[in-house]
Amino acid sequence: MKLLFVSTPVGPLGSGLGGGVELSLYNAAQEMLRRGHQLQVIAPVGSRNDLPVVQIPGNLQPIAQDQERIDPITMPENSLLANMWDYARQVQDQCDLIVNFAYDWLPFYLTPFFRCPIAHLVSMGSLSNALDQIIKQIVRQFPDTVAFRTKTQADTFAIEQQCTYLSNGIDLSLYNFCPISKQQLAWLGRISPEKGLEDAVAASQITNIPLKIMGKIQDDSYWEKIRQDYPNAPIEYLGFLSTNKLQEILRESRALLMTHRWVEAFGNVIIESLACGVPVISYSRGGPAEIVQDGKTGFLVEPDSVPGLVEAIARLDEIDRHTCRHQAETKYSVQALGDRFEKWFYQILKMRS
């Protein structure tokens, strides 16, 4: 196949601003190339160049989770999002399929106007009335072209049609299994209010177990408030790390804490943790509830319950770290992800032929 991947317009690939979308696109692109497909990626200027990337200039798109549900759709002057899709329009006849990784209204709206079919991978749960409406419209008009990560995520859109669930996958060779942990916990993700970092910090303070924090600071005032509210918590911020550096810290941790306050579509950090043999303690909200095997590869606790986190931390000796790695190997390898993507792509092309 001749594939065109269109990245998120909220930040360059490799910047961390796009959150899990960046890792999802990168892993899928690498696997499609490995399988012999032709591939080009459209991404913002400044993106990592270890993929065949066309870098597009323009002003970044506002982040969806910073908007209110009833807010109108907006784009900045010299919109990067519009520029990316204008380039896609120009080269569409050179492609068999365009794959949209952006959680934005414009690509869905443009779908009927393109000659080349467009596949949409929805990266988040329902956040905007306008986006919900256009997603439902495209699902009705172009069945099977819209995919979600998990059923829990898809359910937030109240879509009546049968949906495609792709889950996710990672290159397991990049994550080293560690059978013995240090006395530390880990937290990974964008540092912004919907990720609930303060709950992990509170649990760290109560248990007096050091917490290693890794990820892009997206909201500086939010991060500063956490530091002010928990001045004595044994936390250490390590920054936004490469996969190699991240897994070096993660694999030595007793557990990963997943403290999201919104419906996570999936949770790439969960499968990164499992790949290292590290159990996951997660709120039972959104996609993570479909990944973590309660009592086997981690614990699911009541959402927003710091006491629940503390109780789960006390039970970590019950988890076999080999079981965590096995779950990653059997369900979340990049090869398994490639199989799901290919099946979806071929199904779309078959319907359009």
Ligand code: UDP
The other form holds:
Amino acid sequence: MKLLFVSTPVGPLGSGLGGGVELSLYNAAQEMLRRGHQLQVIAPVGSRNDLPVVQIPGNLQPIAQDQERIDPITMPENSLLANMWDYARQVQDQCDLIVNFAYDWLPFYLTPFFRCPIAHLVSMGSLSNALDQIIKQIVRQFPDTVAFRTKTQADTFAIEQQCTYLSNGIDLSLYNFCPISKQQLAWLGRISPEKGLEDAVAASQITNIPLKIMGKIQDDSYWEKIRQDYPNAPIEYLGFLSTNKLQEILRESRALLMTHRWVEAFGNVIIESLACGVPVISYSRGGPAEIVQDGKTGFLVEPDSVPGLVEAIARLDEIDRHTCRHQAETKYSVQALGDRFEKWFYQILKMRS
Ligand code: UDP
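Alternative state: the form predicted in complex with ligand UDP, after the form predicted on its own:
Expanding to the full complex; the earlier chain stays at the top.
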């Protein structure tokens, strides 16, 4: 296939601003190239260049999590999102399929105007009425072209038709299994209110087990408030790390804490943790509840319950770290991801031929 992947307009690929979408796109692109497909990626200026990327200029799109549900769609002057799709429009006849990774209204709206079919991978749960409406319209008009990460995520959109679910996958060779842990916990992700970092910090303070925090600070005032509220918690912020550095710290941890306040669509960091043999203690909310096997590869805890986190930390000896790695190997390899994507792409092309 000749594929064109369109990245998120909230930040360059590799910056961390795009969250899990960046790794998802990167892994899917690498695997499609390895399988012999032709591929080009459209991404913002400043993106990592170890993929065939066309870098597009323009002003970044505001992130969806900062908007209210009833807010109108926002488009900045010299919109990067619009510029990316203008480029896609110009090259569409050289592609079999365009794949949209952005959580934005415009690519859905543009879909009927393109000659080339467009597949959409929705990366977050429902946040905006306007976006919900256009997603539903495209699901009705072009069945099978819209995929979600997990059923729980798709359910937030109340879509009546049968949906496609594409759980993520990672290159397992990049994550080393570590059978023995240090006395430390890990927290990974964008530092932003919907990720609930303060609960992991509270659990670290109560148990007095050091917490290693890794990820992009997306909201400075939120991070400052956590530091002020928990001045004595044994936490250490290590910055936004590369996959290699991240797994070096993660794999030595007793557990990953996943303390999200929103319906997390999937949670890449969960499968990265399992790949290292590290159990995941997660709030039982959103996609993570479909991934973590309670009592086997981690614990699912009542959402927003710090005592629940503390109780689960006390039970970590019950988890066999080999079982965690095994779950990642059987379900979340990059090959499994490639199989899921290819099947979806061929299905869309069959429907359109
Ligand atoms: N991540 C990273 N370096 C860090 C911390 C996180 O590269 O120091 C990446 C991590 O590999 C994952 C992403 O950030 O791919 C977070 O994705 P997730 O799906 O967990 O959450 P999202 O940000 O999409 O809500």
